[in-house]
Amino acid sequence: MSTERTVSQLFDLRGKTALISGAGGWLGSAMSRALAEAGANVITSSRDAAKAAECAAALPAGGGQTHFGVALDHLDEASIENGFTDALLRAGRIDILVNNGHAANGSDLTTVTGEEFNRSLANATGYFLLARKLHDHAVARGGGASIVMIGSMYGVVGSYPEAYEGVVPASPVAYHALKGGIVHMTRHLGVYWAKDGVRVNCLSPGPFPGPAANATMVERLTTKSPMGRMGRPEELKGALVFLASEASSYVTGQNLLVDGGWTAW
C-alpha cells in the first residue's frame, strides 16, 4: 500500500498543540483560529493572563481540542521561562511556535529615542529566546516541531515616505530594523536545526492595516499594491497553516510573503 499522505492529512494539525504569542492582535486572532479551525490545541499568550484566556475561550474546539491562555511577556526573559514552563506543565507538549506578539513604537526615524529603538529590537530577542525554549523541548522529547516567526514586507523592502507624509508619521526605522532581522534570524536557526528536525520559517505580511488605521494613509498604500488592494487577516490562515504542518516537511530557513504582490514590484 502507499505510504504517500493525502493533501488533507498534510495540512491537518489534530494531536499537536501550537503556542501563539500576541493572540488577541488584528492578525494575532485570525492565526489562531486558522491553528484552532486546523486541529490544534492552541495556547494563546499575552502580557494580560485575563486576556489570554479570553482569547483562547473564543476559538473553535469542534474537533475537541483543549484551548488555553498563559501569561508571557516576551521582552521579558523571566515572563518567557514562566509562561512556556505554564504552558508545558497543562499541555505536556508542545508542536508548533508561532512567534507573533509585539511591543509596538510609532516613534519615526525623527524622534525615536535611542531607548525606544532598543526596546523595539527586544522584540527579536524575545523571539529567539522563545525558539530556543521549544527547540530545546522538542530535542529532549525526541520529536520535531515547527517554529513560525512573524516578520514583515518592511524587513525585506523599504517604505514610500509619500504614504505617510502629511497624515502619520513615517512607517518606524525600528520596525523595519527589526523585521529585517527577524527575517534572517529565520535563515540561521533554520540551519542550525535542521538535523534536529525543527524547523524554522517566517511568515511576513504586507499591508493589513487595522480598522483604526488612518483612511488617506490606506487609501496611499493601495495605489503601490498590485492587486490595488489591502490584505485580510484571513488570507494569512493558509500560509500559517502550511509553516505550521506537514505540509511544509521539506521547508526551513524561508521567509513566505503574503503581500498582495508588493515586493514584486
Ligand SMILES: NC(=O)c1ccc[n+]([C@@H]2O[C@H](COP(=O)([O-])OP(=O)(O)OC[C@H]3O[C@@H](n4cnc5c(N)ncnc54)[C@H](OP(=O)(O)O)[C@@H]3O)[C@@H](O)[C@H]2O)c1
The other form holds:
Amino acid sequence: MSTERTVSQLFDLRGKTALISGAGGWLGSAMSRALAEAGANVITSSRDAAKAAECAAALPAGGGQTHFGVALDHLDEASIENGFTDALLRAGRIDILVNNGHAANGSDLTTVTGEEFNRSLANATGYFLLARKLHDHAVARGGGASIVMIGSMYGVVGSYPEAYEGVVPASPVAYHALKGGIVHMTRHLGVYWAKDGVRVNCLSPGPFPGPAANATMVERLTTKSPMGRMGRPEELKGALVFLASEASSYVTGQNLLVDGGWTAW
Ligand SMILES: NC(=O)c1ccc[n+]([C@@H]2O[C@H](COP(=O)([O-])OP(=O)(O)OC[C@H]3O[C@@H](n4cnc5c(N)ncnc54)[C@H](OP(=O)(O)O)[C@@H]3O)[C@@H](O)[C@H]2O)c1
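Okay, that one was the form predicted on its own. Can I see the form predicted together with the named molecule too?
Let us now look at the entire complex, which starts with that chain.
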C-alpha cells in the first residue's frame, strides 16, 4: 500500500499549532489567516495583549480550531520567556513559529545613531531566542517543528537610491544588515537543528507597501519590478503554508523570495 501523501495532505495544518509574532500587522494578519485557513490553531502575538486577543478572535475557525493571543515583545528577553511560556501552557504544544514582528527604525545611513542601529539588530536576537525556545520544546516533546523567519529582499540585495531620493529617507542601512543576518542565521540554525527534526527557513517578501507608504516612492518602486507592480499580502499565503507544512519536509536552511522577480534581474 502506498504511503505517499496527497498534495492536500501535505499542505494540511489541521492538528498543528502555530505561533506568529506581529500578527496584527500588514503582512502578519494575512499570514495569520493563511495558517488558520490551512487548519492550524493559531497563537497570535502582539506587544499588546488586548490586540493579540483581537487578532485571534478575527481568525477563521471553520475546522473547530482554537485561536488565542499572547503578549510578546521580542526585544525584551523576559517578555519572550513569559509570552512563550504562556502560549505553551495554554496550547499544550507548538509546532510552527513564524518570526514576523519587526520593531522598525526609519533612520537611514545619513542619520542613524549607534543606539538605533543596535536596537534594529536586536530584532534578530529576538527571532533567535524565540526560535531556540521552539526548538527546545520540540526536542523535549520528541516531535518536529517548522520555523519560518520573515526576511526581506533587502536581506539579499541593496536598494535603488533613486527610488527614495528627495521623497523619503533611504531604506535603512540597519534593516539591510538585520535582514541579511536573518537570512544567514536561517542557514546556520537549519543545519544545526536538522537532525532534531526542526526545520528553519526564511520567507523574504519583496515590495509589499502598506496603505500609508509614500505614493511617489511606490510609483518609483513599481518601475523596478519585473512584474510592474507591488505585492499583495495574500501573495505570501501560499509560500508561508508551504514552509510551515509537511509540503516542505525536505527543505531547511533556505530563503524563499516572494518578490515579483525583483531579485531575478
Ligand atoms: N511590507 C513590506 O513591504 C515588507 C517587505 C519585506 C519584508 N517585510 C517584513 O515583513 C514583516 C512584517 O512587516 P509589515 O509590513 O507587516 O509591518 P507592520 O505592519 O509594521 O507589522 C509589524 C509588526 O511587528 C510588530 N512588532 C513591532 N515591534 C515588535 C517587537 N518589539 N516585538 C514583537 N513584535 C513587534 C508589531 O506588532 P504589535 O504592535 O502588535 O506588537 C507590528 O504588527 C517584517 O519582518 C518586515 O520586515 C515587509
